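Take a look at this one chain, the form predicted alone, written out in structure tokens.
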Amino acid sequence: MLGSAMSVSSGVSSIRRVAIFGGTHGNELTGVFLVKHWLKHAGEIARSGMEVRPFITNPNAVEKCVRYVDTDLNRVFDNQGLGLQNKVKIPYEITRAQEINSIFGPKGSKDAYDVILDLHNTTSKMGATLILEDSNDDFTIQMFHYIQKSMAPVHCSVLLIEHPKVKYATTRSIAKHPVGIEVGPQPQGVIRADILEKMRRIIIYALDFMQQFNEGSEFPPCSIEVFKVLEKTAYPRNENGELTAIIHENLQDQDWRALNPGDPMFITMDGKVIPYEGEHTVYPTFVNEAAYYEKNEAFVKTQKMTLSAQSVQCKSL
């Protein structure tokens, strides 16, 4: 049943070009494995009226099975990185970012791809997670709502990375509707069948949603629970930069669970517990993520909130 014109989110055109990025981090192998499969067997992701393009974003890192070669590709899609020129030696990932921007962008332009689905693994016990970059993006919120319903009873969390102090220039940010997909826990350089199946299903449901949208289906107003990033928590370290405490066992593998004031957070080698001393309950995620040791990030604090989206329907019909 169609809603009133005023209830339908405006400005959402048909989705014509979609990219699926694997290997943004070269040792996160589920996305690499799926993209390489779809490059040879495109039927599973083919949708009428849409170009769906699987793409290996960081082939040199994939070949070496490392996160990156010179610098993190998933942090350099800002004006500085995309505009860097005439340097003696530009880092490989900067050059690659500029190539990707020329293919799928330019970022912020009307010619940019409609949707980029950027596939990632985490060593943290986050389960299936969708990453949202804009709380006002009704189309993407509706897509996430559709994916969550389709994935049930498998839970699919939503992480909102809108905070200006925490948000970074992601590879997927080229697109009009950027979508990050994190599935874990999975060690770096390893593929697990259960993790792959969750990620595969998310992609299929996302494409199904876009096809139904293009065919004129109206998706009524909806609400979803999200975890909004507040700040990153660093590991305790000494003056030499060495760890002096590690994640407490009560917090380990407890992504998305409430961390209350006074709860154990870190523990030292001599058994001293370092509690959480904040004033409010938070919900940690990326807990003890292996790739974030170099960034000195023990976990990310989030707050739980509800986002609502207007009804969406393809305006070109």
Second form
2 protein chains.
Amino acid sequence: MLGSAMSVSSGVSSIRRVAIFGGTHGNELTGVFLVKHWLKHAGEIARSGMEVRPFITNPNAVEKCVRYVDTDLNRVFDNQGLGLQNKVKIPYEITRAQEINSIFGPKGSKDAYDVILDLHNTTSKMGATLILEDSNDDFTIQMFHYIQKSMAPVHCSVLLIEHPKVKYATTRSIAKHPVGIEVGPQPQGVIRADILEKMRRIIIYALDFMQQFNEGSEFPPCSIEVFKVLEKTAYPRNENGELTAIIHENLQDQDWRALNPGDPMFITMDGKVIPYEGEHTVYPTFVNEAAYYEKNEAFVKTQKMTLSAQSVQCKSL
Amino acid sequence: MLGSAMSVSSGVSSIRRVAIFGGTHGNELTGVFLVKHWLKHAGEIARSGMEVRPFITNPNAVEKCVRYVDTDLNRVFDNQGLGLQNKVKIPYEITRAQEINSIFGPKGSKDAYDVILDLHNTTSKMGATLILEDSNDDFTIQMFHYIQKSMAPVHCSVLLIEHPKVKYATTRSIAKHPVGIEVGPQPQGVIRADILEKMRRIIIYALDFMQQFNEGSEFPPCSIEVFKVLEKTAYPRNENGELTAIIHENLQDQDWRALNPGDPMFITMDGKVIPYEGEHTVYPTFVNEAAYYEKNEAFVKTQKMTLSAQSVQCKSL
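Could the form predicted in complex with another copy of the chain be given as well, to go with the form predicted alone?
Full assembly next; the chain just shown is listed first.
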């Protein structure tokens, strides 16, 4: 509908406060290195009229080079975690989540930061991935569209985690526009120059977009391809909870590629193939992510769809 | 010299007791999975006339999916570790090393197991690697030659860790013929089907070789290419111990390839390239191994050489 597509998305003021989170998972080193670097040398991320604040979210986990100390920081930014009172021994990450919420939030309030760029790595072959939490967030969709164009020919996939059961309460969710940046494959506890360069460019382009937006540029209506989370797929396990099969070689490293009914999915230690028995083609991602063994997720099934955004232009010039 | 080359290597009796160690590092999952599988289904590794014993060496680290609990099990099989008395609180892995030594050793004695195959993974792109501890161990060199031929066209590199300063007291060193098997790249805490298949084939061929040896086959003189450890290369660090540079993109994933004087080695966060300034070409390996950050090893320099072995034939038929 032309009229709707041409209307300017409402409610987006200028972007004044941006945070860059590294070390939300302490063994995902690219964000840790970039944030630590920018804490000392801010020139690369400085933008006039914007506060851009690099921040290590889970310093204790970074210190130990582990994902987390007591519990996953990237799952506790809900009412339960943020509201937990000091009656029992509170896990470190819950205390830390409340601190982060008080600095960059409160979540859902007008005082919350405008944008949080939260930096992650995965052991999956997902390449450069942008994570969207809200399919109605035209501003962020426009930002992702800008980043995709700027990164070409390097492809940036977009994962939409808007799902009533599968969505989780991320650290970045306290911002008005939460942005997850996930680049892989990179083993936990390793820093690769190629992965670092990709993530660094994504952040620079995100800041460039916000700067151009603040300066009054109008971004016309656009569409992007997104992979929307459908459900998680568990590993086959025996009665003792031990894995009885592993990701099949044909599925390994095939993030974002079609998995069709009948395609190999797992293989047992005896060589028996377990095929995908769903009715529809799906697009797996987070295939064989190290951190998801304990969450019992072999991969995440997504569906491919197109998301449109209205034009955006800063309303408070 | 023909006469020498044709002589039969002495001192090798039939191989009666073989151990397969998995989980020496609890987050290197291929060995953990294979050993756990064979503990329940021994058919694949059973060989007549040989005891072949699969064994989880560090069960507490496996349980937690970490490299070790208190200290690196693969560095403590020396007189100090094996002789430590119960006067102070002894680290878990020291106690465990003493148990392992009592079961499969004692190290250096006639009662020690004949062969220990110790299964490891690396985050480095080393492919299928066999680790040799003694350049005079003709039996093991012949075994590696047999495995290399059997694995073709998949290449198996051989790393020789015989070096007065760089050699370490491995778990497998209690055997008469210690064999390290190191397959990568695989992130810690991840199990990949392709890596598992390679390691599994190496073990099967190793057992086949031992069986043929026990049955009287003569293995004629042979030569293999080996990469001998020269020295470790540390990361550049600042006064606080923080890394100031990371592996350069040109060196990443280039294990076993020539590093020539002047070639890029590290890159700083500001983009400054630090070249290799040695005088001679070296062959890096364990490039960007996750577990070696804490040991401050960015990679290991090796030199390429040829090692010859006399023919071997079982003397106790």
